[in-house]
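Take a look at this one chain, the form predicted on its own, written out in structure tokens.
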Amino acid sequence: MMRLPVLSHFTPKTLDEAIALASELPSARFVAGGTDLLPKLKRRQLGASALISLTRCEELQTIKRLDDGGWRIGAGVKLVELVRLPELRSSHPAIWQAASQVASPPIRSSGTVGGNLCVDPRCFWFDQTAPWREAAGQCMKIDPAVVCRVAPNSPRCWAVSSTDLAPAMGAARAKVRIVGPAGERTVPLPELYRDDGIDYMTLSHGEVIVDVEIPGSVGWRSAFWKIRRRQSIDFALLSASVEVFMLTDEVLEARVGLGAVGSCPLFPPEVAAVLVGTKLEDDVIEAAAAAAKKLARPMETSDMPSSWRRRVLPVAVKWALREVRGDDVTDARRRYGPQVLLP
């Protein structure tokens, strides 16, 4: 049985008083539903003296419904919550379809949004038990001497990004703020992100993300594909978001988001450049798949080679596309992916 390390455990009642609590703790981790970070402190993948839990900071639980039709989510809105609101399945439905395929609704009724947000990157290396680590070797994602396994000639860690939320509420053009001791910033959510696979996200000590900022869809259509070993539990071994503006038949302003392609989500302008001016045809679903298969650098990280997964990202986001275009895709969903369906 894995156990937890032996660490000090703090409930502040509210978002100040976990912000100073980290500012007093410097080696301390904020936790919310921990399905995460707990499992990676078992394996001795991360280091932690104490947890604060965000878990009764109430100006991280809400929903809140937009005057143009967006929403705003606060960070610690369990995963199940979002997959129950039918509104955003209307207004929104990639990030209804990311929420709903994360992981198994036992996961989602703990995970949360901003945990789903701040998932640490991946790697087949460094998601063993340490004493298999102890046994084959450290990586650099653990010991920042010791060479990445993965790309031995590279100076930089290549684990992969894992959260489902980030493809689609980046390609969403969602905005997050965040809140810590030097005060509250808002970003747009892709500068949440850099691309390395340890240090993963812009977000200083202490900073904890208070909510996520989604536009009005009015006009805009959207679809999430996620491709996973199986159809539940699994991280993505790669997924696709697509988000078009069509007032008519024609595509005026488009935003593609991949995920688990690379050490962070990418939101290539190249492949949404392709659909502008448009009307989906099948060449251009066809041009923005060959785009995105050019741009996608995945490594070998997951239990798939890379080869496959480079062949496998043009599906999704052609699957994607024709289902903003409005074909039935009901027989690629059963192939490719899970149904995506209310619990």
Given for the second form:
Amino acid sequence: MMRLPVLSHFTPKTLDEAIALASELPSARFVAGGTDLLPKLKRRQLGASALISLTRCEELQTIKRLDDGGWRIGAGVKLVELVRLPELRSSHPAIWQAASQVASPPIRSSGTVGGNLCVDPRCFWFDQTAPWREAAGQCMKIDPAVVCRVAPNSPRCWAVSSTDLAPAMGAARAKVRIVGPAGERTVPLPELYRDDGIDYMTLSHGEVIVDVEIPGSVGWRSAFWKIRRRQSIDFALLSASVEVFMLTDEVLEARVGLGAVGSCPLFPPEVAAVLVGTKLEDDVIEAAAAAAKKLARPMETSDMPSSWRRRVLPVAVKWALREVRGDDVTDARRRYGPQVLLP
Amino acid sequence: MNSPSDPPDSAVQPGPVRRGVGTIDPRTGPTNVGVPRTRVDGRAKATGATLFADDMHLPRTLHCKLLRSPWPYARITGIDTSAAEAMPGVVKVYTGESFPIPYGILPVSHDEHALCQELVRFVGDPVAAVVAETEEQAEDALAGIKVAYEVLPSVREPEDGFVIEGPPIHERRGPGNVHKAVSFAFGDVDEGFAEADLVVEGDFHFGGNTHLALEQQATLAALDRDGRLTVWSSTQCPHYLHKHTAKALDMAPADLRIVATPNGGGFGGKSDVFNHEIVVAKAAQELGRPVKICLTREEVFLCHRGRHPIRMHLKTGLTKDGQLTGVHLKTLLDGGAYGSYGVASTYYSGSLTTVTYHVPRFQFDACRVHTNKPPCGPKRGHGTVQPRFAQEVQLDEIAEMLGKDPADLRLGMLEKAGAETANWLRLPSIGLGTCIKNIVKQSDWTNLHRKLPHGQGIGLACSSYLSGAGLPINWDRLPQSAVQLRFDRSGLVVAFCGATEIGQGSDDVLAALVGEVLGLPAMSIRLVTGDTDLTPVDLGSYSSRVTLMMGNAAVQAAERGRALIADAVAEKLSVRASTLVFADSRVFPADNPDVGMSFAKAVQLGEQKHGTLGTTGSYRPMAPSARFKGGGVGPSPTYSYTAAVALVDVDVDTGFVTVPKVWISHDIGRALNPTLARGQLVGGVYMAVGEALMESHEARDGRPFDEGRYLLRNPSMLDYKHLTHLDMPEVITDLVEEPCPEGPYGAKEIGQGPLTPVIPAIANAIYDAVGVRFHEVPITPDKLLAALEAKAKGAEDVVVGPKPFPTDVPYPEPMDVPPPWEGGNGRARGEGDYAPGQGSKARKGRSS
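Please show me the structure of the same protein in the form predicted together with the partner chain, now that we have looked at it in the form predicted on its own.
Zooming out: every chain and molecule, the one shown earlier first.
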């Protein structure tokens, strides 16, 4: 079998202790559920001299309903706990739908909210074993001397952002609280990310996501659609999350999040702008979907060809918009993601 | 047929049985046969108690890892192992020079070495092995081995292998990298086409895929206290592993013991002899300590031996009332880097074309070519799945052209039970007509076909498969399966058999049949299987042979034991033996149950009279009718038949296909355990839907630069797409039980056949749903979406398929073999009496 490299493992009981440990150990990595990190360590895609487990840090375990109807959700909360929150399903359907479509039940039972937000961007050339990568001639993400295999003329890595929660939480105006050696800071969720397949997060060494604060959703409707090859386990080929604020049948405010179309989740204001002031008529939905297609530049990073992903992105956007409009989408859900039909 | 009260023929005849045996005693009804039962090995498997190869551990075990080639085709110009040898924990580093003797599963292609000699032939070919105290140390030391390669131009597609520039991948008769090319004319097919009202031709491609058994191969080897070598391995064929390990290590077979551990799935992927098995066997022998290896999932993908990618050209002629006049099939197989079972695969890519519908004239040309990819071999349905896909899709097209219902068209051209086909295959029983009628009714076919809304569709297809290869791999006249029984005074019956449980229910069949004859529940029979020291030979769990062959042997052994026991009991009770029945773990006169006794007491009486009770049974099929060269692949004691209907839902925006429901009906002869039989149907559907829609074992190069690289694209369970639970259709199973005279209690196979028709049924359903024909699998969303867009732009008759079949395939001149109805005698015209099965020393060891 593939085995982990030899490394030290720490289980601090407080966040302060965890951060202090990280300061002492420059090549340590934080680990929570381990569902993304451990396979990558086994495949020798990433190095680490030590793992600092966050699973015993109480501060990361919060699930709190806020006065405005919003939520504070600890980074250490397991995805399955979100799936088991009917109140979240009714208040923030898109976030619930995203959580319930991450990977598979065993992985959701171990994987955490923070871990999903930090999922390492993926690429066919990188997410392979060491012998495979050697036989393939390596790629930029593992060896800076090699050019990017999917875009040889580009100076950067195009590994694709593969978090499901980020597009949904970002569209829901979530803010992320981060604690590190230099203290605490809070940023809007989109600012967690950089558009780079290697250096994809704005966290510095020793910084930990503590929790995510999601504002209340009175008047908002939302939906998240994930396109993937199989109906379980697979990472997104594309995802679209839509949030619209409507008191009557007119959209007063809108946000759109797109996942797996670049190295970071996209929250394009120009797509959202198409929706504001409309009643989500069919032609508006078409126009929004077309705007999303224009923006997205999927690369040959994934299981399906980029040409197909480009063609199908608008489909995900359309279904999300139809769902918030109130259409019956049961049949399409059955084809794309039956988990979200399960009680 | 015997009355159950008299000793049956199989109990008294001296040699192996050659026809089906076993009759349910009408006075008691069945004990096990036909009763839905929990499988005998179910409890251990469900609770995790079963010990698989990787669960085995011995004190002082060393661990082995293999260094594999990073180049698709290269010459090894130097290996330096000194650094690795000095690394912590390393005990030994092996290279090719320690393994000079070639081996290979077929006598005609001994082209493998445990570690590469001069050439590496695919990315993943093992070059060196490290044996160390821990697996981590062995793995770390791989990096210390320095190998210098001279990279050679690699061959990637079979059609690039007819004429080559560099050295051939193997020295064969050629030309180029051709491994095997054959051609047969069973009657004049052109005459058939001239008589036809309709002649249809098409090019097809079936993509390669792999077995994906959940258990990764593992092997442990150790010397016993007497210095004899034992190898425990996850193998489907311990007998062949025995033979070839002994050969490769130049040792006496009697000094080697192979134990097949229960396989966590096989599907054909553990039927070859693998490099790692030979390497750890030698290491244990040489180092005097147990040595173990467990392959990673990636290594299992590289070992492969999976479904051959096959390109096909199929030409079919029919009369307007739907009778076939001739079929001409050409196949081109991408064999990958080694021979494996490839010669058999080459023949199988055509030989079963004739066993479902009456084909009066049949020409078949096949060619297997080596490429620098992981070697292909046998996977569930070995070689027959690909041409069947072509045949059944083309029949759907023909039905439309003739304005006939696809089910009716097939019913009208069925081959008949008792027939002998154009290529000399005997068909003792055919339940296919019943299968078709059953699924048509169950699926409401007539009301749905061509009547569903756009995007939804329904399709139908049929198939057939062997119940055991008629000839053994190594041609001899020995029994192909044997069972020994030991009757203990406690009443315990122990059955010894070389058969191998790979999840298919081999153990359950053995216990059920022995128990059936002796009136004992299957669960009470103790089994010792797959152990070359302890059990008589069974050739292995391949070609769907175990139920029929082992089953007949088991019934013979049990009937012999029963006769001995009945004799003693009859004497004691002063009744005629024929009045005794064996039921409910008792032996008693049928008309007076109260005077009977427990089975244990009966065994004691038997032992008292006859001495220690032990019996044997063995089975060897009748010689095939085909006596032409190449006619040895295809004959079987009998054939199973399957019909399937698939319902599909095509998402026209994305090209995604979901399969909500499959109806499948299988002619099994008799279901020995209906619970397991239905499980095989569901499992076959699972694998088939995966092969139809996603599974793809394919190589990629290093584009956009470094094109000399060429490796398996997706060697992981995440990237090798296969169905999850949520992608699995609802399956409606139907068992057609028309007992076959060749099988034990009338049973035929069910392990492999049911996969096959589901794939073309899905392709036909997609056509029904959206009007797009697929001449290739897998049917992926991108291909389907592109086809739908072409159709939306006005293209007519959209067919997604391969580029035209090459015209320069170096097929030989066809061998002219007259079919039975043209006065043939099973031989080729102008050839002497070519009789496989009687051995032919002249051919031995020659490379083909």
